[in-house]
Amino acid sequence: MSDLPAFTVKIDHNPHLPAGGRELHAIVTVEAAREGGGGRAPAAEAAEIIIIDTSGSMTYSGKMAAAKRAAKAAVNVLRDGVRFAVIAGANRPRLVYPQDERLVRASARTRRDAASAVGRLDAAGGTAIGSWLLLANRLFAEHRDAIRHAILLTDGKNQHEPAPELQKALDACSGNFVLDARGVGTDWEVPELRLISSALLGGFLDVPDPADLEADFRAMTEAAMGKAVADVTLRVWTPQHAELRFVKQMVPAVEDLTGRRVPSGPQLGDYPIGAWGDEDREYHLCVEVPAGDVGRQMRAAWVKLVVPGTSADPDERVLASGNVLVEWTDDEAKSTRINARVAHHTGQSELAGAIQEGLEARREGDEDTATARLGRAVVLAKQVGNEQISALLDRVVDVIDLDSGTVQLKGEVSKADEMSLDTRSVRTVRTRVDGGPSDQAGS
């Protein structure tokens, strides 16, 4: 337990509802930090798999050469003892290193041998991502107690296996490892990588320039090496006759977790939130409670962070907890107050939706809807202080009036700019306003 981060839970919300009010919103901030900071590498067992698209299209624009450099960079930052493998993906996956179906421990020798094997890769064939994931899943199966992470790189559409096969593979892999995905170039599909990374609790980004892959792979692997605990669950209790309407991750990116709920007891639901190192994330909960009279107080939700047992220690552990409290009042000033953090994240969730809906309308030729939704996105990006999204929107629309969101669609937009805006629409910024002291904290 001494090597695990210390977790804390902080709740930000307005606990006051008007008489008869039922809907309560809260932001749950989860923080994890090891004693003495993040300088000490975690002692936890870890497993890493690097999956490189080696389909024929990777021969163009220097993508294959860049992918090799990136894979070598990732291998070189694996800490000693971490189990790893490198997979080449085409119509069928094959193990680049090791050559038999297993993971090997990282050492100076195995890192060198893996880099040599990666250097001999060439590109040929098609793209069948589901089969690549299933191979990774088999490799991870013998290491359930380890922190399991994979990196996936592709440059194209998953066109050599039916969509149901990919979904079947995602269902089989879900909960077994975390995967971060990267799309290089402009011939891959944003919704497809979003589907894959979402199902496997990771993130995805576009890499328009292959030259940027090496630094990106190194950073992803270093982040994975900093994880100290796997398979953390956000457990939420709600009272009888209450409804947990949604649970969303808001920082570092918008991810709706509502549909991932697994019942874990009376009035309890578990939501998987992946592996953790020294970091913090924020979640948005919306609870509908039975209407109360003025002066009544109750607990609207009870949040816990839980990790499952291992083969050595089968008992699950509660890492931290916090309460979402509610009180009914006839003081209008109290009941109408909007918590700053709730408002900020509500705006960020709407921003992601407005961008995705606007871009989809633009692709379908519906200029009126595209203009309206992207104009709304311009306003929201300013309100939440997301300067990166504002800059990307400027490449897609001409802003006529920022305050009202009056925009005009640009006549010519590069595919790379459109994909960057779509990909990064869910990437959020932390609130810059002071939401006031937390209403409840626990550890």
The other form holds:
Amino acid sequence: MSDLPAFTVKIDHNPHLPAGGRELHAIVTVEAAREGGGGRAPAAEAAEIIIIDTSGSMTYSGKMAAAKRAAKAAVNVLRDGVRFAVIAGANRPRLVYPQDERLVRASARTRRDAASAVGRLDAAGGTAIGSWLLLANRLFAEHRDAIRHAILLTDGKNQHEPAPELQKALDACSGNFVLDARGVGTDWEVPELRLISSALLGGFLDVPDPADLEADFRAMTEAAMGKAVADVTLRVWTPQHAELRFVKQMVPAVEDLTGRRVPSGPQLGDYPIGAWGDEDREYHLCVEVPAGDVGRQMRAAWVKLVVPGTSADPDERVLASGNVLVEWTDDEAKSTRINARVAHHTGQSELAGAIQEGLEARREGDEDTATARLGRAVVLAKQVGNEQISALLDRVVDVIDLDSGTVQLKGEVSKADEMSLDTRSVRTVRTRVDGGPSDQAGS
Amino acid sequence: MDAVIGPGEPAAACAACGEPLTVRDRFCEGCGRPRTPAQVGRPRAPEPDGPPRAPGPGGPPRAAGPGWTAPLASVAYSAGADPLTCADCGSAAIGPDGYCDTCGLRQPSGREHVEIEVAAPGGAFAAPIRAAGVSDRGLRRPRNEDAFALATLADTVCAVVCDGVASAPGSEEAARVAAETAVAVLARRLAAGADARTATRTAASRAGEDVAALAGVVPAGAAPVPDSSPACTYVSAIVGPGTVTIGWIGDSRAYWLPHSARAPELLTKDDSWAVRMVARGTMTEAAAWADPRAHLLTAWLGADAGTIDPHLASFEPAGPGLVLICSDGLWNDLPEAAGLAAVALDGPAPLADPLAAAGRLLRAALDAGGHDNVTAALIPFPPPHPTGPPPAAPAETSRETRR
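Right, the form predicted alone is done, so what does the form predicted together with its partner chain look like?
Entire complex below, previous chain first.
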């Protein structure tokens, strides 16, 4: 852990509340940068498990062949010394490499052996994702000091184990490793992968064309290899009698962390935020505080980034911190000003909600709600400058009037487009300092 | 270096009458004679030039406190004791940045508005006022990062004004430490017989060392900012019976405001971008001051300031008047000496009541917008003689009011 990135915390908010004002919004930008930039491999121990769906349906549309190529590509970019395994998932999980239940260190030889084992995979059987995750969880258990990451590829619904099994498996795995998921084809369930990747602090994406899997797996594994510190916690202090109404990750994707609070002391709550390499993420905090008199100042929140101790150095460490300070004023010009970044992220939260609600209503045949919510989404996507989502919405609705959000549902919508819009509804764009949209976050 | 004696030290006794002395006594309760160094319970540090330290809970605000062995008949004041319990929720945990650890409300620092008067030593009652100052947060800044301190010796008055550099975290503390250190050093050196110019140089450089020592001490709650150390400006005045000596670094100023038909004048030359541009002849005065960089400092006290070499100016006033030292929160709105003189001297007996004159200056700055912290210290020239009983029974009469 000698290679910890330098973390910085930046707070954006309007620090002025009107007389009697109690609700405060702030955007917390966390940046991690390793000395010398991202070119160098981190020195930290890492563990990687690749989980490939080998259920019978994988044989169609060249999915199995593409999945094998993708898994080999992932194995090939593991850096020397990383502990890894490959799991094949069907009704039960099976270790593809190594054959006994452990992780092996990556080397030229083990990478080659793993690739040839992957090459011999056949597709047969069903889908029981919970059991696959539990095997990964057992393999990671020996390596708590390493940065633990898994990749899950599936093409279908989790239909070969009782529904509560998946939730039980997620509860058992939560906090033990980070998992990024990919759905290939159009027979998998968006809410299911959202549930899994969200519980395991990772992201998920749709890969409609199996041919794209290989590049995607390589990129995902390279990103995992770039992580330099695991198990980072966002610790938030709030004043007595204050309430932390919500904590949401906003960049790279919308993720409501509010329910994940773990109390860590008086007025302190911890929110796990996973493993970090050279990257930055943004969080939206909403605090309700007791109103102060005009002219008074308050620390409404105190945000710290904490990493747990290791076996070598058991003390936890605070990597960076930031203060959310407020002042009550009777100057309306100050208190009514809306911080541009807060406005941007509020719009993106609403956008994600509008898309998910609109698609849900559409699936249930409630065309009025679907039209209204997706129309609102069209307006919001334009407002926040999320061009990717605007383009995806265009495949689901015909825009009649952009300003008012008047739209018509398209009669024919491909399953892939619908799933893509659903999946990517939470992908956000960053703000520039002036509040305008800039680069796309995520992929 | 402040811990010459501290609370709990064995009590000493008055060398003249044997009356027991507590650690807080600077004068004997029995015979009224000043405590002498010999009465201090243990050897002093070689150079006890430390500033007076904060007294315990409930004590007066940073007056010359226990352990500060003040030179004979010198009184130093500055203000700004830290609050110890939260006035809102009663919690005893106030962070170094002034926010309560429990309810989160920022506690008043005691420095939002400070007024200090120092009377001539030796007078029983109604001793003439030797110096007065006012420091105020102003109307736009969340806190007061200015500080000042005053001291008087038998026939000489010392005053220091410092202005914390707002962009450098911890500068509020820097200004307070610099003012307190400098006034203590001035008083000691003058009492020890140093000439005013040497004392001025020593005080500035000692203040600079103390401010530099604050670097790296990150206030809780603040992220460490690389390459940014607490910093402040500095102006000192020594007003003796015949001579006025000014020392400065940065853009805090000194003015001479004669109580006569003579023209008032600015005694300092700012270490600022605008002044440098005008001095080089590269810009006109109007253009330089209109530039957004006008107020950038070219010299200051702080760890990143290099060697401290204060500018010095001294002069012998031809007649009575007021020496004004002030932060830029005052002169920004009233830059001309004539304007300042008109406000300061526009009252009954301005030389006898410098606090009222300082109050008028503050009012003028607040009326002009109060954009910055405002600090003004006024020292009447010549220092008025103590009236009342002879020095055989010295009893200081100094008043201090804080709001």
